[in-house]
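Presented below, as structure tokens, is a lone chain in the form predicted on its own.
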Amino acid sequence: MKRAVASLLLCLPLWTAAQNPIIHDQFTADPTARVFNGRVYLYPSHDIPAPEGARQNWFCMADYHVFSSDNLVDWTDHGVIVTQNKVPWVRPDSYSMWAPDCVCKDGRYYFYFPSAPREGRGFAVGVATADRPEGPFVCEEKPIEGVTGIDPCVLIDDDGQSYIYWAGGPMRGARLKGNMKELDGEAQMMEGLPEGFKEGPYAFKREGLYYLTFPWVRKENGTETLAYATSRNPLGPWTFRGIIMAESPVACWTNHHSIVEFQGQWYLFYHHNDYSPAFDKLRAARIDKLRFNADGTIREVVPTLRGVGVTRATDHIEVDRYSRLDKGCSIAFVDTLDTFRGWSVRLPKKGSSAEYDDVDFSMIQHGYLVARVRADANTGFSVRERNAKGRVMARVKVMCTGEGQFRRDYRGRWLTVTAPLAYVPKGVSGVCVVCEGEAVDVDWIQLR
């Protein structure tokens, strides 16, 4: 039996299914999502720690990656598509590759991005083109004339006419020519928006109504909300409608987003400084569901750690990305020196629990539960279906792995333990991890 369990552990995958944040190995801010060919493609900016010689304690981005998924859970990194020192018009080593966008017209993909130009001050917006959504992209020699600002967004209307929007001063918009690389007429200010700082426009159309959504600071010394306005005209004037997402509860100054419909459900992509709580210029992309009222207004989205999508039970179920958590429970980084390793959840006393929704149990084969845990005393926990009163799937014993109080920043003292499965739900259900004794830290659980 011990040999069988050891062999099983060697076969476990080293990757995890996506919860919020959705990308686990790098910072991904300003996430623009688009649906191409039945997949969601994500075009974020790429925060990095500022290298020596660059401005410290500020946003620092040198390139763009593109990611894709067919289920919003498993994301493929297609690699770098544009990098600052290979764009003819971008000032070398300016680290100013801010929020981008990408659209498809007539089978051609157009990637729009801002950066600091070689000549002059401020920002310009350029275009790169490709035959596939993941590239390779070829950059234009010059930026778009007449667009001086940041955060470009392009809307292609039902009649094929394209519009570009941007920020950096008053929010502006303009028609694009058929080549998607030049303005067709003068830019105009977006009228009807609320007072206060605004950036990051994202425009879309739904049931004949145009939506202009944007990060907005609604009070002095505040952080950004996500807000929106609507119009019957793609360039306004706009009627302000309200808030999509409130300010960050931990004072992450920025939020930046996109809104997309995929397989009949609308989603809000946004960012937060999950992997860098002490420095909000290193951000990570998230997803939550977005819903409309019957009159077309948007219901406010409350950010979650669970995110979206169905997690396979045979993947790591990160219960710290909970759907519901008992009062008194807490989450903390597994390794404060490498935050991309994620978090664990602490269940502090007998009866404490964490619930995790939408788990697919259809692929269980071997009848074992595997968990990565830590405890300061001999203890245990149970894994139940849906909630703390649900049917017991497994009971896990945990031996003491530490000394004295929990040391949340200690690298090590984690054990991988196994237990037989007494019960496996059918299809998609939820799991609940319940402390059955002294306090225990749970990094992840997995069914095999």
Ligand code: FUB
Given for the second form:
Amino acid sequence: MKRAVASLLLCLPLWTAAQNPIIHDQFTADPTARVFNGRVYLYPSHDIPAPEGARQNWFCMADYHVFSSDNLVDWTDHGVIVTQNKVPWVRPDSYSMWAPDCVCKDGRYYFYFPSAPREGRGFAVGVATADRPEGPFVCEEKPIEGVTGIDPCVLIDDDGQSYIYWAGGPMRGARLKGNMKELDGEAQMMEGLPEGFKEGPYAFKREGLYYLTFPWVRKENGTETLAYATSRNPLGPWTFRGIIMAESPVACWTNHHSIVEFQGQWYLFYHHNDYSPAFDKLRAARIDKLRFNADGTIREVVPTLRGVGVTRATDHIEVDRYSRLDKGCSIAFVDTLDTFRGWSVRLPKKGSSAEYDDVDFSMIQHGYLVARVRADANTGFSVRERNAKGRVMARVKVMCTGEGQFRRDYRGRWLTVTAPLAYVPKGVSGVCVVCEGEAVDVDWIQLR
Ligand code: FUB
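Having seen the form predicted on its own, the form predicted in complex with beta-L-arabinofuranose (FUB):
Let's see the whole complex now, leading with the same chain.
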């Protein structure tokens, strides 16, 4: 029996997330997403706080994990696939495992990653190969000759010809040989791109048009936008088309992204320093939908906290990752010493509300609601369908003080409270939490 339970646990996703950021237990930067065999595989770099001996106040990465999902909501962490001190050509303890990519050619998976080489300065780019997207990956002895730089990206064209692009200095590209491990000819500068710092090339092809997308600093002393150019040829020259995402409102210096189509919808994977507001080299991967205009241009993506995917009502609905928030409401870390515990939303006064879209109510069985909340005075909130005027699903009392024999004092402490469900929407709908009294903080709600 014990063994059966253990193997069941192993089959479950190691982490569930439907909101931004999408991975909740570690930093994940430079998210390259690829669709293999009907699943999305996410190959981010793995920011860590710099240990003693590593360069401080800078990017610090020792290894790569791969994650996968079949619905963009439940992500499985397959663990470490490549680690710095096991790569023959990487300088030990250089903590420079920067933005990677992975592609599949003829049933083999090629993982490209930059790092600091044992010999020489700067960055080189190496390849590791596997039979499966989650590995095990075997690293080549030497980096790719002729590629000095960072942020490799590989495009496999419809005719099977592969191209590699990279940054670190002017953006360059080259044909790859059929073995996917050597350049086939000289590297070329990518012509036609705008002036200003650029890195993180991500190339893809859609309806016969090649897209070269990249983080770009457009303003002096500015942070990175995501921008793009198009061409009828895989190596350009390119025509600059504009911005995919504007600069971070809180000055996270980098952004880095990938763009994939999954089940008929295009998605932008990018990163932001959600879990580390004071230090922007500890980043977290996010996803938002991306849309094309009829002429092939890309509509600007406005980053959201809600992200993508449908949240099961029986999971924690993190209303602080709201779709819409009333003025005056605010978001704060639940525990500033452990930011991976996430956020809560403060509903400051009667009537203030937070909406959260795309919740699946079809699996409710027991007819009650659980919520993690905190208040400084006895209060309450309602949970409604879609918005503050929506049908009431539950009215939740938050009693943090009591009198007489019920005397207690839970003011300012997190409480788990329950309430019966008066109404459950059918299928997928939205929820809204509405303050019905004094201020209340809501960490999450869950329906059972
Ligand atoms: O993650 C390290 C570097 O920061 C990446 O290689 C760049 O694209 C930027 O995101």
